[in-house]
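Just the one chain here, laid out as structure tokens, in the form predicted alone.
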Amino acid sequence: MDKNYWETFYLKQNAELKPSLFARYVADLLLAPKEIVELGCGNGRDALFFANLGHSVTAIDQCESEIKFLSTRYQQLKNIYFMHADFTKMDNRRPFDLLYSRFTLHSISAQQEKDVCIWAFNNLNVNGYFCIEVRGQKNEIFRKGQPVQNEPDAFIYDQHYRRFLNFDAFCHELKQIGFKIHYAAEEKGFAPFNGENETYIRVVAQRK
């Protein structure tokens, strides 16, 4: 969804370059170099941070023109992959170790969310993590804009989509797919920005 919006947002190449705190947060679960696919990696910043760690990366986007940009500007880096592809459309492909999706999932519709934790399981080597950072229902925004019709707790604010998890609901539904739940919380502190601290969800699940 909103990938109109998404073009035009990284056209202008001014967002954050930094690695983000979920990034450096699940840098510190990995002992050693780890197959890794991003799910929307927006400009990049955390998919590079983990492949200057030494981990291989696959770095998934719908945006092609972000896409392109990023491939051309890092092709000396040999363990980096951009993807241009709908990642609630990916087919079956080799295991990975740890799939990463920061801001991703309150992007798409409770369905779609369904299915990419499906494909998450069983994709994800046995021991793999699945690491989630999004917005939920005490996030400050729920609730602000345009609803959606025929999608509960989805709105249009600030010009794009945003759907907003239930905490609870969220981590029931990875144990029913099989995840072990290795860390969970819906707090502040996650994701402070330009003097804001909202309250975020994180997820750290483990396909045991």
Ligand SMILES: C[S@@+](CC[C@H](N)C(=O)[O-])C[C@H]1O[C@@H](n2cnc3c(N)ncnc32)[C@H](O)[C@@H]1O
Contents of the next structure:
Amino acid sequence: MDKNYWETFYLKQNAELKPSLFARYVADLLLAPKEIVELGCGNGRDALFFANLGHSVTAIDQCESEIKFLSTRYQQLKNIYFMHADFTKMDNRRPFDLLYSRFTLHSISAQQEKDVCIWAFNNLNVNGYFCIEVRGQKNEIFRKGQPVQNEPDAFIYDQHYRRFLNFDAFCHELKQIGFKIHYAAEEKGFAPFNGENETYIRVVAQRK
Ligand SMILES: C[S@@+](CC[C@H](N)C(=O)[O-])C[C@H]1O[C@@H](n2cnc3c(N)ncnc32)[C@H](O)[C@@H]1O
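If the structure you just shared is the form predicted alone, then what does the corresponding form predicted together with the named molecule look like?
Following is the full complex, with the preceding chain placed first.
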């Protein structure tokens, strides 16, 4: 969804380059080099942060031009692979230790979210983590913009789609799939940006 919006956004090359606070938080969970997959890597800032810490990273995004740019720019790094793909249509692959999704699950429909969570569970190693940061229904822009037909929690605002997750329902969904919740909160302080401190959901689920 919104492929053209994100292609244009990254072509401007003015997205944040520093790793997110979430990436730093997640890195602290990992005591040894791990196999990480990132869904919706954008300009690659968090994927590169993990790779620079010694992890092996597959960083997926739908933006072909950005993935081409990153593949060329960082071709000397042997432990990172930038992959052009739709992360809602992934096949089974070599199992990984950590699946990282920052601000991407609100870009897809509820059914796609469920399918991605099941795919995550089936492809994570035992004890592996699924780490998510996402907009929820306490987020300050929830219900702003144009409602999306047949999707009660989705809106087009600032020219792109966002579906705001219900925190309790999302945790329940993960538990139903078989995940154990290692950490879950919906609060401010996770991703302050440009003087704003909005409310986001942060979840770390573990496959036991
Ligand atoms: C809000 S940006 C977040 C980028 C990055 N995770 C970060 O935190 O800086 C959302 C990213 O997810 C990507 N994306 C959204 N839906 C996708 C899909 N179905 N498959 C692959 N990438 C997707 C977009 O292209 C965009 O780069």
